[in-house]
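Let's start with one chain on its own, the form predicted alone, as structure tokens.
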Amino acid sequence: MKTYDLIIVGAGPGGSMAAKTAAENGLKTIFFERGRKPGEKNSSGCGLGPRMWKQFPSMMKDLTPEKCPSLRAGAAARNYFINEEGIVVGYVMTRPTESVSYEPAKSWITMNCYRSEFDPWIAEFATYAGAELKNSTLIVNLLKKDGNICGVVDEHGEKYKAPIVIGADGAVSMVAKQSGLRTRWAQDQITVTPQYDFFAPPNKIDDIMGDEALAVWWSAIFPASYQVFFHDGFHQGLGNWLNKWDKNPLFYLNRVINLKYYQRLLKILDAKPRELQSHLLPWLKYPYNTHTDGVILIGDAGGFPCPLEAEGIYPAMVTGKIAAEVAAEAITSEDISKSALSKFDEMWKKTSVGEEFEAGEELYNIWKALPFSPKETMSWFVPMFMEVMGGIYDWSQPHAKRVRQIAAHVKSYMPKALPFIMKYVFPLVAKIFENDLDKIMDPQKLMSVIPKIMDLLPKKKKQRREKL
């Protein structure tokens, strides 16, 4: 039996960051990857946000196209809006805004790359620091002695001993289950996400899409679908919580692909499908049960993806680093109890990951009720939004008349929009500005004013008289 100070199950970004940090802190560390190399078993691509460069500057400056050929920076995001007839009724392009304070984020919104390149790249930092990487090894159980966790067992029965095990083994975490921290996620805590990966010539992507990094397809006939562009291809995927599907997820993904507008995009990009993928992704209001005696869960295993859009790479790396630091301190003090490892929760809550989860429930609720409820919400939201955004460009009648028509049409959506705003929007605003509520108008009063304002709009045009 081989003995270590720390065992990490999983060699994704979180596991590799934990292994790197642990080795740098002098721990004899091993981390396991079930595939032939890190990234082989993962969903194929990811978008990396600017805060990764802010949080891990010395590491991320090493991520270049030479190290990661699929890398593509993008400064624009396109939002498509699809109505109940499957027609793209409009789109809005967004770029970094004037309020952005971190310099790199003023130039690009994401760096996109394939996990098959990114994961091995980050794992090299861990092995360079002295951690041992064992590929093609599936960990199937936790090793226990007198009821206490003391290591892991692989699929061949080989045992590895260590006082602390970090679970970085994804959504279906063996470590979480065998440690008793969680049997399985509830159906409203986890999503299933199918996606198509397409090849497209790099020159086509650059010439046609320009500096677009990604797109979101907001629709009344399928859950919100994401599109991410890489150097030589792109993903099209969508997801929803397990309790929200009424048909096979591929039925809805194929609805995206079969849109007339989308087929045109595939044609002009000369795109060819490469692979169909599917993965499970935890999506929680707030992480819980993240540690026990001798065990810490990080990344997807701990339920750390962002509560708004479920981005998971950054939270995995942050929690991986913290877990290794807590493990090093616990081993030094010879106290690996649940109480000692509770410092993990104390520390991640003080980071930007913790700050994200301060409004986790409100972010989760509004996102679940808006783009992921096509029939209930998007069926009225898309036409209402496009009425406001697009109606003014109609030159068929005088603009003043069109504005009145638009206002009257928007008013017709208020019976559905107002309850939504009351139930989801105001709780989010109140949570975000909870320290400044005295400076914000009372939500109840504001909601009572909006219909009155709409009623004040003139129903008949008053004739102007020329001055004599």
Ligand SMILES: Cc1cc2nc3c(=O)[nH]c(=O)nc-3n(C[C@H](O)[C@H](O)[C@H](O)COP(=O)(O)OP(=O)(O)OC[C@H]3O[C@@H](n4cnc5c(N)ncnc54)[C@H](O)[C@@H]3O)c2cc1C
Second form
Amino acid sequence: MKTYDLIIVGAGPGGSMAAKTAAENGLKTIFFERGRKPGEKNSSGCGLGPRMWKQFPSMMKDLTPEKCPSLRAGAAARNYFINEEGIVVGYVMTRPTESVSYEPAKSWITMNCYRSEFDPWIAEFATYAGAELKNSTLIVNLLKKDGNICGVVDEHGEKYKAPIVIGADGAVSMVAKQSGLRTRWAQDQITVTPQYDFFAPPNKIDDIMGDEALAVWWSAIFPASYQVFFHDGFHQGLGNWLNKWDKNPLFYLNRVINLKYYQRLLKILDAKPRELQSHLLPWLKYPYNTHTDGVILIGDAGGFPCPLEAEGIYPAMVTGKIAAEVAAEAITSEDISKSALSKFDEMWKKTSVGEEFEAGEELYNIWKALPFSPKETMSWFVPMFMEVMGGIYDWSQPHAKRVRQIAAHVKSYMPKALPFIMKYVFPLVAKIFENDLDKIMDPQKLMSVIPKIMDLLPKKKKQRREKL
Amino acid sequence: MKIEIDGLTKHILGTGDFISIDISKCNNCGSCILVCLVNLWGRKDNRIYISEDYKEKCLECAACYQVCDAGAISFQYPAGGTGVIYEKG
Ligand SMILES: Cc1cc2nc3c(=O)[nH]c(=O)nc-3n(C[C@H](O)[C@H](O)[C@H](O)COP(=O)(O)OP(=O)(O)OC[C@H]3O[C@@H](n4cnc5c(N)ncnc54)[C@H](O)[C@@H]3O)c2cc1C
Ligand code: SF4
Ligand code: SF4
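Let me have the form predicted together with this ligand next, following on from the form predicted alone.
Every component of the complex follows; first up is the chain already shown.
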């Protein structure tokens, strides 16, 4: 039996970051990966946000096209809006706005690269620091002595011993299960996210998309679908919580592909489908049960993807680093108990990841009720939004009359929009701005005021000459 | 363009089963059939089954395992170094 200070199950971004940190802290560390190399089992968007560069600058500056040839950075995002008839009724392109304060984030919003390149790249930092990586090895159980967890067992029955095990084994975590922290996610804590990868010639993407790094397809006929551009291809995927599907998830993803507009895009991009993937992605209001005696769960295994958009690579790296630091301290002080490891919770809560979860419930609720509720919400949201954005482009009427028509039409959506705003938008705004706004934005008061204001809109305008 | 999904996934075939169903726990809700992207679950004579060739096609997403509240599906990843390969994940 081999003995270590720290065992990490999984060599995704979380596991590798934990292994790197542990090795740098002098721990004899091993991390296991069931794939032949890190990354070949994973599928992601995969957009990497500026927070990673802000927090891990020396590492991230090493992420170059030489290391990861699929890398593509972009400063713009496109938002398509699709109505119930499957027509793209509008789109909005956005670039970093004036209020963006972190300098690099002014010139790019995400860097995108395939996990088959990113995961080996990040694992190399860990092996360079001295951690041992064991590929092609499935860990099937935790090793226990007198009921205490003291290592892991692989598929061949080989045992590895260590006082602490970090579960970095993703959404379907063996470590979570065998340690008793969680058997399975509740249906509203986990999404399934199918995704196509398309090949497209790099020059076509450059010419047609320019520096647009990604697009979101907001729709009344499928849950919001994302598109992420790489050097020579792009992902098109969508997800929803497991209890929200009424048809095969692929049915909805194919709806995106079959949009007339999308077909045109495929044609001009000269794009060909290259791979199909499906992966689970935890999406929680708040992480829970993250540790017990001798065990810490990080990244997806711990439920750390962002509660709004489920960005999960950065949280995996942050929690991986913290878990290794806490483990190092626990091992030095010879206290690996649950209460000693609760320092893990204390620490991640103080990070940018913790701050994100402060409004976790409100962010989760609004996302679930808006882009992930095509029938219930997007069916009125899309036409209402486009009325505001595009209503004026009608030259069959005098403009003033047009504005009144638009206002009247927007008003007709209020019976649906107001309850939505009260239920999802106000709580979020109140949570983000805190305290006093609660009082100003008392939903009951607003409900009584807003329709009255809308009623004040004149139905017919007096002619200017009448006043003379 | 209609996408033909055959040929869009690569596998290294391993031995040994990694998904199984305990019929005595199954309540026939059909959720596993619904969520499996590549349609590996079916119902015959009112019994749920997993397709015989699932090892060649499974995407290892574990959605079937995760969606089964009855706990009738056991799932473990296939042996290290085998199973689905994502080159562009
Ligand atoms: C379709 C999709 C799109 C996404 N898009 C984005 C995005 O654009 N940006 C972003 O930041 N996040 C995105 N995410 C989320 C992100 O992919 C995850 O949050 C992130 O990968 C979590 O990292 P991790 O290290 O915790 O787990 P993982 O990356 O899942 O790594 C776990 C590793 O452990 C290995 N493993 C599992 N079990 C065992 C075992 N028993 N023995 C040995 N090895 C094992 C796995 O093979 C895997 O390599 C997306 C997720 C999905 C599914
Ligand atoms: S999800 Fe579970 S209970 Fe439902 S049909 Fe499938 S195996 Fe049976
Ligand atoms: S793991 Fe995913 S692909 Fe495999 S049988 Fe289950 S649902 Fe289907």
